[in-house]
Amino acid sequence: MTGFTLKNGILHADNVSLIDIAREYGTPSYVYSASVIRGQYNALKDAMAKALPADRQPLLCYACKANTNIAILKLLQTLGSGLEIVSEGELRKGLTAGFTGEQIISTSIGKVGPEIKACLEAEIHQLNIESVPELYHVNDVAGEMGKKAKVVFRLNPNVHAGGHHKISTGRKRDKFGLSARRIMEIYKIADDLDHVEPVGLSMHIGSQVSKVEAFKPAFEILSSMVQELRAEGHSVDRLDIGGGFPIRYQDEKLMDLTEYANWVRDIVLPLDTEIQMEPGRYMVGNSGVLLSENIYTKQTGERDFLVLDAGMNDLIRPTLYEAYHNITPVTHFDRPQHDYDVVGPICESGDTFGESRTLPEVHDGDLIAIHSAGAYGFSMASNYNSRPLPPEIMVDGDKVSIIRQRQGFSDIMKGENIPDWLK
């Protein structure tokens, strides 16, 4: 795995200088390293391979909401990944990238009719269900199509894990999943419906879960639930144990994948079910940077601001989650150190990537890299302030390809119309 490293004093993506990429494609731009994605996928796959028997390996379903670019989906598909989707658009992207229906699971909390229909037409592996109304909705759509949907019910184990409170999903007060009592009820309801087949349980306790010990109580609750359901005569053949593995934004402790795999071996494996996992951020987060240019430095006497050509419309995580992203220059690392607030040009005080960052002195026109931007960067980007979306570029060793063109102003206005009565 190569990733983002210094070579001859210049930051490279794999073997390609970010200076050359900026010269060719402009800024701001998202730049991804294919080697990092491969390395992340293989590290998790290898950890599971060492802990579990060959015939009990989990289906690693990439949670593609993290980054839905079709080229990234294709890369993961070639590695043997499955896909976890939360919308019809993600389904269609996955199919375009070459995933078969049997490799895809759907886990959104509010599936609409056309989305359910598209999933059933594609014959996806399963639909993960979060509520009784959703179960009835799936049953109705499947009935209209003359199909029977395989469904899995999401258990909320009331386990607090993850980083920012907005990405913790396994607490009782979160909108996700069902309590153990409701799981028992919904299984009985499903058994009486004609167009759904309950086949198991799912669980996802949050993102950026750095303490592997957080998974143990959740797995134990899941195990107890399986035994209770089977004691009542219900079939539990599949367990989707979620994801949540952390990446390094600053100085986070990375999770011990070997220890995690051992918990799966000790607690989940004896339940004798198919096992699925949903890593998302883990696969792609550290594979990307947002490459930007310092337009100029604004000095106020109190603070010095680096004003970049990238804005919060390109990367919203710092203002949405108070998220930390490492920020570095692309070159000139030997200059004297200086403190800056790093901001964008958006008309919002929240358009700030980092405060009081100590960097080598930055001059007008210097290139800046905002790191760990491969997950929830472009996928959450917008046209706020009527700014075009940046391009996405993939690097693989010495190879460079643009995998999404830079949006133009005409693209932003496409689909908008002035009514006749205003002309």
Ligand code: LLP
Contents of the next structure:
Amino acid sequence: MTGFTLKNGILHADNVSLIDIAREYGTPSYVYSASVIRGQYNALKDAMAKALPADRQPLLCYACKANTNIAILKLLQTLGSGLEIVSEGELRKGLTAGFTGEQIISTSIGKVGPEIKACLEAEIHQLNIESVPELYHVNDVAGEMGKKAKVVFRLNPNVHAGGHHKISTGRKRDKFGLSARRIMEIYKIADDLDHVEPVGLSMHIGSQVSKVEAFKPAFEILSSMVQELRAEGHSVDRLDIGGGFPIRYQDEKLMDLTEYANWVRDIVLPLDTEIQMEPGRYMVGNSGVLLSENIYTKQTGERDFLVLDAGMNDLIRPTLYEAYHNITPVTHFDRPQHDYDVVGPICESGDTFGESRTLPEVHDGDLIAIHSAGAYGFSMASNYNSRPLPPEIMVDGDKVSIIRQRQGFSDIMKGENIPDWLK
Ligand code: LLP
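The block above covers the form predicted alone; next, return the form predicted together with this ligand.
Starting with the chain above, the whole complex follows.
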């Protein structure tokens, strides 16, 4: 069995009971199913393999901001994935996991000098550029190193693809990308610089894109841009068509991968470029749960609260984006249904995982799973309230391994210092 399913009334990750995991590693903990990640990667790869000729397969670059655990990176690397990074930290993690420079694309919007240098030293595939000052900066660093950096420019197609406004990126008013007019200008500027070589365009219209049909017009805009650039004599050899595929948190409509692959075949393929993709959430989102214990059931007369040992520092999505995550118990699914607000222990009212959730009655000490937490869960966790970060555990069939230890209190004080004049 793969993923999170019930066996004998107990929630399992693949073949391993979450009760056993909680007993061994404690709570709160992130638990991932490797087989779910493998399934997601292969489904996308297969859809592209069916739609596109063998010699035109895309470079699938996992956007690792979704989950940067090195074991997860390794799993994707062994499957043949490439990597999209946004910082020197992600670059170093990717190299540690075994990705070669050639498999890595850097897309950050505010690249700093050391990061550009590290990318060029690692000879990554390309740097995606989002502004003229950034282009000059890359040119300067590459010049100092005696190199020529391959760059692509991110087009802002001005499409509204839905999803939460904090994770929409392809509208004119967003900070991302360059308008069509500016793309023409930046290509001209780049042609006159000695240490950058413009090789194409990139695009990413948003994350958890709810209007999946928006990918099609966005590809069409990209296609006209390529034709305009070529008409001016510029070469466009690579197109990075982004990520953003939705996953199911509640009842969202999923993207039909075959339909998407056919849009790529019909609109992008004829442009005769290398094709690149950068999905993050799609690969890992449904592979993980945040496993937690209900410390107390608190009745205020007004509401009944489940107070968990996991808090918004462990999973910030519900409070930051009003994101819905399914919440279930791990056992006792046959108890009578009851209405709860599910909250964490942190001193903020925003520390709420779900309001008015109907669950089988939950007792103190019962385990709770917060689902679809594999993407932007641990990677956005913090030490707020001086809470140590939870461990991460990977399951694959019958195998279980801890892939990141729970932080200790010495870890969270590391690097802090009381000045002599205060002692
Ligand atoms: N490429 C670029 C340039 C991006 O900015 C992103 C995500 C991705 C790819 C991957 O997008 P995905 O396939 O995962 O949708 N923290 C938010 C999501 C922020 C996404 C930021 N950029 C959340 O928890 O929903």
